[in-house]
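Next comes just one chain, in structure tokens: the form predicted on its own.
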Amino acid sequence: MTEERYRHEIAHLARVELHTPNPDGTLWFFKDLLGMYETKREGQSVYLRGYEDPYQWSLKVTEGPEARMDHAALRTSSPEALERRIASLREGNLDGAWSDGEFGYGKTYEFDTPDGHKMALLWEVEKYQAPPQLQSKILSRASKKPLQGLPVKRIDHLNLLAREVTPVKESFERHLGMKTHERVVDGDIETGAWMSSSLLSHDVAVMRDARGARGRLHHVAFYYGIQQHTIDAAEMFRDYGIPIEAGPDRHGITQSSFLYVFEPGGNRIELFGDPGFLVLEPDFETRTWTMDQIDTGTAIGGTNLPAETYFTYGTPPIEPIPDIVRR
């Protein structure tokens, strides 16, 4: 169970790195259509943020043979809340190392989930300084809002798939101090649970992986903050002939609003409108959806998840790959 003192020692999701076999492609997603920053090139890896990202980069692109997630990692509250959190993970046998971190980040405690995925958790940042041309006029903006594309503010959340969802859920409750505020149920099963340590009604969702396979990438989702943005970036990435897989839309489980696409490597990319309702009671209670709620939980607004990709696909992919991603 989580432990109330320590519900919002994790402050936000900081960054990802994305493996993509189309290096160039991806890039030409994110910096021309995205509008994110690039802040670094270092080997078979480029560094980007969007214009409100506070640190030196929130994504990492990096060229690979296959399309999946590296890491993600976690922000604490504060340097004791990440040695906290670091002894519970000890505790519950779930152990990790110390890396010297990377580009713009300090030291940074390695570890696996119980499904396999890479995670960590740091404090040490590197906050962005703007150069003088992107030093933006509206102080609590990090940079100037860029003249390109159809550009996103910030990283927003991250959605596993797992082969049981139990039980990294309630390694995220008890280690990290999150709470869930949704969760999906078949009969007995967890199918899906929405999890967050602050207001946001998640900062990290964990979904049943259909394929039944482990530690996979269901998608990182990118924050406009305006959902009319999400049907202007439908407009583009048809011209741009970029797969849209659902939306735009509104989900009824976090109620916010969506469009998912594949990128041109492979990985699926979540364009959030807007951040859905804000978890404001201090006692609020896990909502709990079932399946036959289920097409009001996906989307309120009409649209079909298609069940040939979005309960199926993940990264790494795994044969068949439906033909939508492969376009």
Given for the second form:
4 protein chains.
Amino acid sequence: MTEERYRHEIAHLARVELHTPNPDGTLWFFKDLLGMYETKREGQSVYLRGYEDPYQWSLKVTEGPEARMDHAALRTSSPEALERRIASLREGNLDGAWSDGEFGYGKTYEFDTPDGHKMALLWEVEKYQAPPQLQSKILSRASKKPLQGLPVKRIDHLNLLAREVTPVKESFERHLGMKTHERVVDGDIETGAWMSSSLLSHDVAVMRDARGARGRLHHVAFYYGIQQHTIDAAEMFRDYGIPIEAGPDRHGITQSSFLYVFEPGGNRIELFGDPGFLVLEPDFETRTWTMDQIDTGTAIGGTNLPAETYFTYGTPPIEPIPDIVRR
Amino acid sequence: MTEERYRHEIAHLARVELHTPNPDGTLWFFKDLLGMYETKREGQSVYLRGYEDPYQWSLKVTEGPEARMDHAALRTSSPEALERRIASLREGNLDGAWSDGEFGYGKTYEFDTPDGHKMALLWEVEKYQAPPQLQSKILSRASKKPLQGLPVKRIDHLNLLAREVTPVKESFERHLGMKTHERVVDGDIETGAWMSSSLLSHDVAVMRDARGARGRLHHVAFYYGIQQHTIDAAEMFRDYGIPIEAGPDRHGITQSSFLYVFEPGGNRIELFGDPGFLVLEPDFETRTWTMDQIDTGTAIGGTNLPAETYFTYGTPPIEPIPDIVRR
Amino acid sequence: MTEERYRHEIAHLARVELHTPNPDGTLWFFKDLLGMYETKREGQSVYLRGYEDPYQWSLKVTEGPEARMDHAALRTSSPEALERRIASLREGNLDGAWSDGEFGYGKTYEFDTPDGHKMALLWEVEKYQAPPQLQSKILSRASKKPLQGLPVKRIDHLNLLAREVTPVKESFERHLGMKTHERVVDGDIETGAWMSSSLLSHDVAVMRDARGARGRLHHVAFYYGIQQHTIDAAEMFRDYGIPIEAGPDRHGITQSSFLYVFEPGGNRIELFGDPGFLVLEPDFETRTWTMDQIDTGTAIGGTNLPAETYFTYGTPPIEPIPDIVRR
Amino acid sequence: MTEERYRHEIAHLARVELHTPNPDGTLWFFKDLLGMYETKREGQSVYLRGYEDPYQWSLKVTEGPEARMDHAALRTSSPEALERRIASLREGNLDGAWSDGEFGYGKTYEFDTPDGHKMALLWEVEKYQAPPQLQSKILSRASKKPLQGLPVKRIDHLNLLAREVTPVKESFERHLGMKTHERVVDGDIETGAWMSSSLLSHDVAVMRDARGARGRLHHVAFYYGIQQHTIDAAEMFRDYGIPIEAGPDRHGITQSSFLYVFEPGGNRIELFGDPGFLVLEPDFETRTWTMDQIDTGTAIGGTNLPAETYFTYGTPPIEPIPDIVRR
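For comparison with the form predicted on its own, provide the form predicted together with another copy of the chain.
Once more the chain from above appears, this time first in line as the rest of the complex follows.
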């Protein structure tokens, strides 16, 4: 259990770095279709942000031999919270190390989850300042909504596959102060957990990897804020050749609206329509979904999440890769 | 081919009569969930209308041993059009007969499609006149939107299963003057046709019955006019125990937004979000979908229409009835 | 009264030509913001089409000294209908003349309304054929939805200002076979009429010009098909400096969703969310709105159409031009 | 300035009590139109909750001589936070007192804002437990969405009118640990402030009372979560005789979607479509709107907030009461 006063130490998911064997395709996906702004290009990497992302970048696309998540970084709610979280990680023998020098961010503490995902914590950021022609009249908007594709506002959350869900969940609870709002159990086995340190249903989720692998990515989600835009996005993806895995529909778990696709590099991306259930109760009791309830949990509408990909495919991929991803 | 001047002889689908072995369940579905008004109750039948249906009823629910469509009636665009259509049906040896005395409608010409579906044509109707407390301030609205459930505006269209699509399609084209806007072919076999006499994508569709039966109903559709309402309806159906077959999503064929459910009597009902593509071109060329294009045809989003029900289940049902319908 | 068999002679509004004193601004508006495709550029004119417009162009933008409509053309439902309509116009002494040679269209019959608006009728069109890279997987879609701005699907309707509504309305009824679905009266004076020859609420509307001028344009409307897109468009217009006159909201008259803006040349443009009420009844009685009902008629939501522009400003403009238009 | 570690002490707005001189009308509004569940009736009061409100009630409607807010209560994020906030209030000489015995809540600390609004803080609540027939399959949902009217999910926020905004804002910042996310200034005068202790744009807002009165209510907001539902609600209100003041539209301030109406007792109620901007940055800088930017601040679409009511009418009302409220 987290002490109440450490419940708010993680502010939000700040950034993710994805590797792609198809950088041209991946950049076309994020820039031309999802309207993300490019803020820097260096070596084999391109830095991108949605029009409401507050920092220099939320997504770094790096050429690499296989699709995968390089790392994801959470921003703490204060510099002191960062120190406290690092101290807790060290107490838990989740060793890590400071790094520095990444574009747009200051010193960053890198550590591995018990399942081997590379995560990071940071406080220091460089706020994005729009040049005059990109400034929005809407003052809370970091830059104008671009006229390209169907622009996402910002990064939203991370969903990790793990050989075992429980140790990852517990380390996020114990060391980062996150709260598990919803979970799924299949008999004695915990197969999914949705966690945050705020009233969002989740900044991070962990789901059981049906292939038994460690440290893989299920998906990164980007936020529209309007459910209709996931419907518009599905039409765009359909006509521009991006394979749709499932949706648009609404999960019962978190009540959030979803659309899952595979970007041309092979990583699964979720387009997130609206946040769904906001957890206002400070003492909200974790909801546990059992297998007899899971139909509503996976989708409120008629979607059947495809067993041949949704619970087995992650990045880095394991052979055989489903045909739909290769399209 | 229809002569141009007979292209507008059918105005719209006026009414459908459904049989149900579970009249209480069926009426709860249409009245409590879909907010239809009851306008009359007589014998084993209840007459219902949506709040924008212009006549006394668009749906008659009758208790019967099995779920099925009793008949459907199209209203012609004029009394003369009715006479011309009957003459054409008779020339085509699609014999029929006049009936009269149905609540809210005048004399009606009944005939069978080449596949055995009971259809009717009529001109004479009794317009619904709302009592003062049900009058809407919106003058084109026949009555106030009720405060019950998620009210449908009106009946929209009919989808028939046929052992052979082509003869039914051709009889609607030849004798009713309908135009086929879109069709599906599987090699040499025509497996679906969407037809109307107006700029709606379809008043009537015909699809191949994979069970090889004759004269069955695939679904009757009711109209919301707003796609979000199909999403709202899915949530309602989920929580109130109505089995969802597929959707909400949008068909590529007709570009219309759909949600398919089974009413408690067993008939498939479509909730129709918006009309999708309006056929403004008077010389629109029929679009023909082939099997390599059909994924986009069936759904623009991620929906896979379930093979175990969508292409095989109709009413009256043939054993074995899929579990989902019996729920 | 129109004879029933001539009720369907006009298929739809095919094209409008607008003049603009600010062609760069006007083209930026239609191409960059509204995602229209340019199909030709010749002399002082640029030809544009929305991604579902079926012909070579629906909008011609021509540089000229003042904002105004050059002409609008309706397509008939058959070649014979065109002949019949011309014969009727001639009987009514609404003289006209054939022209030919316009890009993408064949011979065209030009005539003036009793109030002096330049209108045209035509049958011959050149269907737009998308090159391979612009072909959509959705077969009823004439071309892919572009990735630019918030693309409109197609042209929708025309709204004319007239010194006197009734003569214009009557000439459309008598000679074109249109039906007036809704009208507004202020005491003895008819101040608005919404007409079509199909089940659309209107292809053409006429409203009283409060400035007493003749032959002016109120607005041309372009179609989204999704109400949310009018909301998205309002946000885009706000941030990109296009003055919003009113909306998004829904009219009680026609039940259609609207957003009114001024393009940089000064013409009022409507973004049309969804078609609203579809007139399925073939003998629908014209609805007449009186001044005590007009609040609901003008808007179902909270919009007050601004008296200082909505009922007085049209193009060509009359001095003084309201500040909002000049922004 | 609030110390960072006290930034999360207020969880959310738990409940509001409204007085009404027209209890039948007010209850019809909240129960029949907005689908709120009644959980208790006692004396002159009725207790209501939306289907996702987690406690026994979020709204208490009490008969009284004039429309006004009796009090509003915020729930703290822990029992310790409650103690700390009370200590701070006492240090600030904002004296208060404990009360107890209210249905569904434990001991409650009542205090007045510097402008005289009655506020309360509490930790102890009785969670609502749905009886079996009202349990939702969606586990985070406290009860089924009812089939009555257009149901709101829950209470959202409070907007207070104050003779002076700054002292009220500063007391919420200093003693409750709230953060001001956005504010409006008119020259030297602060005319509005939007505050929360979470990533919501606001749990409480304060706006300058143009009538110069103290301690009045501007509005209480209820949450739909879907913008379309504010559009649906506007249609319902229009046809069922509830006066619409403004909207549906979206504020630039907070980016939230709004609809303002007057309930039959005279209190202004906001229907809140979606939360708009979520303040993820822990060091988000307060945005300050000036008068030259305020058009976008008040509405992104075409809405002009009506000066004759929006900035001057609050409850309790001051004569003369605008006609629109009396309708």
